[in-house]
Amino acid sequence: MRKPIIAGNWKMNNTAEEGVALVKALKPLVADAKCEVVVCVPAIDIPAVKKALHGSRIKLGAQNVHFAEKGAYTGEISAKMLLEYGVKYVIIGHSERRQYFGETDETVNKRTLAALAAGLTPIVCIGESLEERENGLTEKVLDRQLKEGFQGVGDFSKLVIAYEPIWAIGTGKTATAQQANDAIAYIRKRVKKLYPHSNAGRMRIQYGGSMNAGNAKELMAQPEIDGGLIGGASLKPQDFAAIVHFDK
């Protein structure tokens, strides 16, 4: 059985003080959650949010990690630094990192391997643009990302893949439940083919394209969808809690 995982990506939102207020409001709302709950917060918020999460089952996540243990990488953060503050999860390869900051499949691969080696659980984002989908290239794009972004990964049950169709992030557009399920089923099938000893049957794959309180139940009812990577809705405790409780 794959335990569902709902992770909030705060992106570049919330000061430390605002983040603490958010998780204090969220904690009682998700105390009885049956799924795994994660908040991925700006790096500067991590110490304060860690303290505020004390006593809850909500896991702490970061939004990026560098592939080197240390060195002349101004502005970057190592896995060791994250671990010191109790970080369990880290988002890697989000489409915004790829679009605005030059992230590539190669650097995604290096960051993923570094996170796994350190004992962090990567949430690795893959997905196609609107133009690629309309041109029938979805599977080709996913194949490339899986081949180049996951080389050297052994046990895929130790990471999470977030399928995020780029055209459905922050646009209000959402893939239909069937579209999302089909893409995620394809990802699982290709991982099994490309990496035969990957333990892909236990790998969790989230949907990361504008999941919200209104569509979470339908999306999570699909057999291949194991959770959601939530953007805007994760900034509102009531909305995020409604997604966490998709089964009610």
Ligand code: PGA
Given for the second form:
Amino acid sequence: MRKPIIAGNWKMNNTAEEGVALVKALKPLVADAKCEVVVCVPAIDIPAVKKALHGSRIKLGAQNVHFAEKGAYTGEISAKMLLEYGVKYVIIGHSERRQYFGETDETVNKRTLAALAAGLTPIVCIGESLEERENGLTEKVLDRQLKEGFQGVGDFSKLVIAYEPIWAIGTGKTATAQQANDAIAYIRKRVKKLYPHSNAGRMRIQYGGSMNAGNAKELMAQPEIDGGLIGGASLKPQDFAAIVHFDK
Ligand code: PGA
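I would like to compare: after the form predicted alone, may I see the structure of the form predicted in complex with the named molecule?
What follows is the entire complex, opening with the chain shown before.
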């Protein structure tokens, strides 16, 4: 019922030229993918990557979007600007943005609502820190992020949630398949409770955090995990393609 979605998050990697080379190598490797495949690229790479993706089913994503339609917001990019280049997905509230750039549940909420209103599909990131997990606060943190970050969202099938435990991002320390499945099951249960008419059964929830060619199969075999948000491994076409083909 829920189509799996594997998305690459290039973060601040790849010039436009490097991004085009990566996409050219990736295209034939994922041509027969059964899941949805997305690459979320640096904003300045978007025009060139868009061109390079021509004729492929790989979808284009951005890594952030501002909540205003336009105006005096130096350094920001609007939904309309992304749409002009065929961007379909946008990552919102990645933990790196929360940690280094002052992103809060409130700004995540505003960006998410703006993206939805514009017809972009937000990939909204939530997840706990190591300290929070060790202190038994995982569910409490997820609860707060779900309550404050998603107010006003109507149909949750129009967005993707990425559950990314911060301690697993870029560390090589993956959550166990069980930990990831449990947290994601909790997220769906809470969305159903907090937002009763939200279509939450059809919302896709990804796992993110050191997902790679070696562990993707086991993670994706979990009933609650609908996809992956992939950082490091999305920079290597062979590795990313192996994750996309988790079902082989
Ligand atoms: P990672 O990053 O796969 O390199 O851990 C995931 C993410 O930050 O989305």
